[in-house]
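Just the one chain here, the form predicted alone, laid out as structure tokens.
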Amino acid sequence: MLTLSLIGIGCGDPEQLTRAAIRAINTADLVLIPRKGAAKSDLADLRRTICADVLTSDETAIAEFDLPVRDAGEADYRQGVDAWHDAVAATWSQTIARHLEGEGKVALLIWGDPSLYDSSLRIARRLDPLPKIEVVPGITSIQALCAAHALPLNDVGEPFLVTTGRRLRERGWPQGVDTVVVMLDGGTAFQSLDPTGLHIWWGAYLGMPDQILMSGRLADMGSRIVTARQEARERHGWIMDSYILKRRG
């Protein structure tokens, strides 16, 4: 039987690896490392560094592959994502087949955690042949963001909502909550909100040497974050960020 282990590796700091993650990496016959283009080579470099640091067996093979790019021009967002998942699953299957003959244990190192705004589980269920799937949880970007700002996520007895930049931009502030976590924001969706009474805690490259943190009243910090984000993206060629918004009287 083929087993696929999806291993959460945190947000950039190798010290965020759990003992369970280290054990899962070391029991794998094959470790997959996706490449996302030259602009995001830092992400592949981190995975290589983790493997070099924790692997104790010379028998574990490491296979790198180029990750298919999603067609951002697809009119129907969900159809575009679905087609992209099919393409990624086919690439995984082909890479595994080149290194294992129908059985063995494969490890895929997941940035953040496989449970939260990550499609690895959905893609894994499209593999042919379908493997046994195991998940090793990791530190999420939400945990890393709260820790970096020393911020409790929820207020006492109150709920919070995790959403995307696209939905925040299209639908505005969600009803019934005063705390919103925003992920997968390709731009700066907070600019679409009335900043009155809103505070923001923003972070980019969490856990990495180039980590950036900014916080304060949205009315004061919004434009500064936009500028910092643009400069960082131009400097690195990519950016991965998230933020928390709280509405206060």
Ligand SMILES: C[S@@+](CC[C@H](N)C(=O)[O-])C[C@H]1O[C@@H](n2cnc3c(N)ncnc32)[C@H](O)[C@@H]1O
Second form
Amino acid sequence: MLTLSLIGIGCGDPEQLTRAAIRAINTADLVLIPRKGAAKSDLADLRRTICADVLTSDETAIAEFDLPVRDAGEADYRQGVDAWHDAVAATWSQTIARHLEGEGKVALLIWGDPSLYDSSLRIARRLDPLPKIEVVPGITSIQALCAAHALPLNDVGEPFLVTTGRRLRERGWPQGVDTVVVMLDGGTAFQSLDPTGLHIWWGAYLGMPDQILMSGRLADMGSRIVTARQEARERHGWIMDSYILKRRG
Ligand SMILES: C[S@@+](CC[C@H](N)C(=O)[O-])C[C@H]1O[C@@H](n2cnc3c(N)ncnc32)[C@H](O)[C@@H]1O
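Moving from the form predicted alone to the form predicted in complex with the ligand:
Whole complex next, starting from this chain.
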């Protein structure tokens, strides 16, 4: 029987690794590390660093694989994602088969936590035969963002909503909430909103040496964040950022 352990590793700071994560990595026979192209090699580097730091036995094999690239040109977004999940599942299966003979424990180091904007659980359920699936929770980028700004996420007794940049741009401010967390924003979707009464808490490369934090009234900070984001992206070749918007009366 194959066990697949999806281990949340936090979102950039190796100190966010929990003791449960360290234990799960050490009990694996095989750790899979995805390569996402040269521009995002820092992300694979963090996973390599974690393995080098926490592995106490040389019984655990490490296998890197090239993550298939999603066809962004696919007309139907969901169909495109579906095909991509199939391709990733096939790549996992091939990589596992090269190292294990149908049984053992495979670990995947998942950015942040596997439950939040991550498809590993959906992909794992496509494997045939279906492995036993285990999850070790990790610190999410939302927690890292709130901690970095020392910000309580919800207002007293109030809900919040987590969404993507694309959805915020397409549908505007969501109904029924005054606090919105925005992730996966390839641009700066907050620019599509009327900034009156809105405050923003923005963070890029959270938990990493180059972490950038900016916050204030959206009307004052919006264009400054756009510039800082563009400069940082040019410097690194990639950027990962998230933000919280709050509507004040
Ligand atoms: C594919 S999702 C993965 C989320 C992850 N599973 C989690 O628990 O945070 C990637 C998005 O998470 C956010 N993110 C992840 N790590 C981040 C970091 N270190 N700094 C800022 N945002 C981050 C960004 O919004 C990014 O576009």
